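Taking the form predicted alone, here's one chain by itself in structure tokens.
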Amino acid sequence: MSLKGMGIKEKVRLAKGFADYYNKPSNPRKVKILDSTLREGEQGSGVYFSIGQRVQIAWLLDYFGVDAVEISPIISKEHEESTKRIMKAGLKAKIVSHLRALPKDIDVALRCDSRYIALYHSVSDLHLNYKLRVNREQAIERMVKAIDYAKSHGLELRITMEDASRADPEFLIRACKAVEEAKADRISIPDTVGVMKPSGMYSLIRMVKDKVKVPIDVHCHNDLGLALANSLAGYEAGADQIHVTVNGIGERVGITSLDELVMALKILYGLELNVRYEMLRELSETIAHYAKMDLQNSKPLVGENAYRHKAGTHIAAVIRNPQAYEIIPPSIIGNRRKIIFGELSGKNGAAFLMKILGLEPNPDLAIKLAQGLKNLRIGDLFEIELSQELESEALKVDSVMEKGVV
């Protein structure tokens, strides 16, 4: 619909959307980033890391700048050994040992010299009845008992209310109050099966924040493709820490992707995190390689297609000002801008191709070349990386085309 055909309500709504984008908060609230690639990520189908890879991944994540790195030492002896080595690596990030709310699991973390642990226990009736076969009172008793045991050994801890998004709200609040009273340092509210709408996630986090004083984490699964939206909703509602994995890998279809979250916080909220944004592409490629998973070309930001330009009008606009079709320069996240030549190139793309091939651009010939590319009907021919030097040449070609075409 054109602006001319819009009613006043639609115009106001559109204007508000532009205002939300351009008027970022002047003092956005800080938030911590916990990366769970070594725990949640390794729950992804076919994903397995060696001990050496786990240590290297932890080091890379720490160097990138995440606040916490999560790993589960109870999975196997290899995972326990991995945790011990990571604990000795002298990293700045907090190393979080992920455990069931059981004293015997806490003993494993103690053997690893863990100082911070994350306990988890289900709170939805569905999980309590069919997964754990315990009632609500027993669930709270088990959580409090595990917290008491951990605290008696001087550990800091987070407790995750598993399947919180499908739990009875009154029971969820009762459980949160009980673990707060037991001295839990953090409470994580996950959307375990990815069923929340962003508005629902906002309300859920706001409800918990209003009832307890301990910091709140959010852990959002991507079953309906809403993990990032729900994580941002949780942030807006007051969550203090957001869980991510590199490339969003994890159980089933995974959780919020690290690159998408940190860039959304930067672009949409004006929040400058103390991270090395330029490492995002490298991190994605490294994890994809170790996990033996292809990095999808269509992956936002770090995928090959994120900065590929193909349509003729797009290429012409990007040559003049990349912001026409790019929300942030690719170099910021370690990606590269590319131009595709072929059936959709248009006269400007054709003229640029002539220049690359050593021919002087001619508006008439460029039009004929563009038509010839269309007549071939073979789609994309090839692509090139648009380096700074080529960008300069492309601008000269654009100037010639602008002057030569009436």
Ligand code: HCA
Contents of the next structure:
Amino acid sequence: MSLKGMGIKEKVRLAKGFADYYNKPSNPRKVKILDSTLREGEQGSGVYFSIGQRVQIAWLLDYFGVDAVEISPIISKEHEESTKRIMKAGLKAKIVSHLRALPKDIDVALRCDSRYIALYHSVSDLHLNYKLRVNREQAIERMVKAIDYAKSHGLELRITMEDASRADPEFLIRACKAVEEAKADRISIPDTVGVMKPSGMYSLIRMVKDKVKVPIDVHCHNDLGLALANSLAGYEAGADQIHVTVNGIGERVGITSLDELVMALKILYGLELNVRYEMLRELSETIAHYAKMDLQNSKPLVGENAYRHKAGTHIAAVIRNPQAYEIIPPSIIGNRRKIIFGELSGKNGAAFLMKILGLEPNPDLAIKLAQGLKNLRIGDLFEIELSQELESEALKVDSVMEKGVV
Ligand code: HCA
Ligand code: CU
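If the one shown is the form predicted alone, what is the structure of the form predicted together with this ligand?
Every chain and every other molecule in the complex is listed next, the one we just looked at coming first.
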């Protein structure tokens, strides 16, 4: 339908609808961030941290400002030792010991001086039948028994309903109510195999929140590339804490990435967390290095490509106003803006290149240089970092070029 044929009501509705795409809530709801790089992250293939690295990572995450750091002391003596040392470091973040819902695991956490634990137990029939070989009643019994044991030692705790997204919803709610009654302090609702769509995650969290009062965590796996979207859906549905790892590392293809989550909350919801955003790129680099992984160039926000500008039309716009092709300045997250010179540079890129090389501004020559770069037929030639100094040089160049692009 064309705008012309529309009534006023329709136009208002449409205008509001458009606004809804962009509007941020004026008072975004706070949410906590739990980082599980030391637990879920170490379940990523090839990832193994030394004791010293674990302590350093916990310290870095705490300094960055996450609310909780999760670790698994039960994996080995080294993990137990790492947990002990992290507990002694006196960090602000809650240190969460991730354990099976078994008294013997809780004993390990107690040996580490843990104050906060997370007990996990599956709730889907698939897991109950094939992984744990217990029936539904036994599952609830085991969860409650483990909670009672932990509580008798004065521990605070979260209980994880593993594979919640594939569980029978009625049983899931029954289990949630039972653990609430047993005095669990929070419940994690994970999408353990990453099969949820965002609207499904939203409904799942709403359903649980309607039935229990305990704060809810979401933990979304990325098997379909939807971990971030599902975490945001969980947030919209009222989740109180979201699980992440640095670079999204974890079992199989991992979970929600720390940088993407905190930036999406900031950019899309206007939620300013009390974190040091400027550490994001460094955190990603450090963890990639320790995990012996490459930090993918194409990784959103912190990857090398996130702030590389290549096409001449883009370069021309970016040197006038980077917002033309950037959602947030790179310095906010500790990344850098770069300009790629080559066959796509165009006359504006070429003029900028001439300036950097100390040549006099000359629009005709810039056009010839742009053509020359194309004629080389080798694609990208090289890149430079667009520092603030260079940016102001670029603007001077811009003023001698004709207005407009291409
Ligand atoms: C696991 C299970 C878990 C637990 C999540 C949580 C999952 O790998 O052992 O404790 O919130 O994805 O279900 O990571
Ligand atoms: Cu997981």
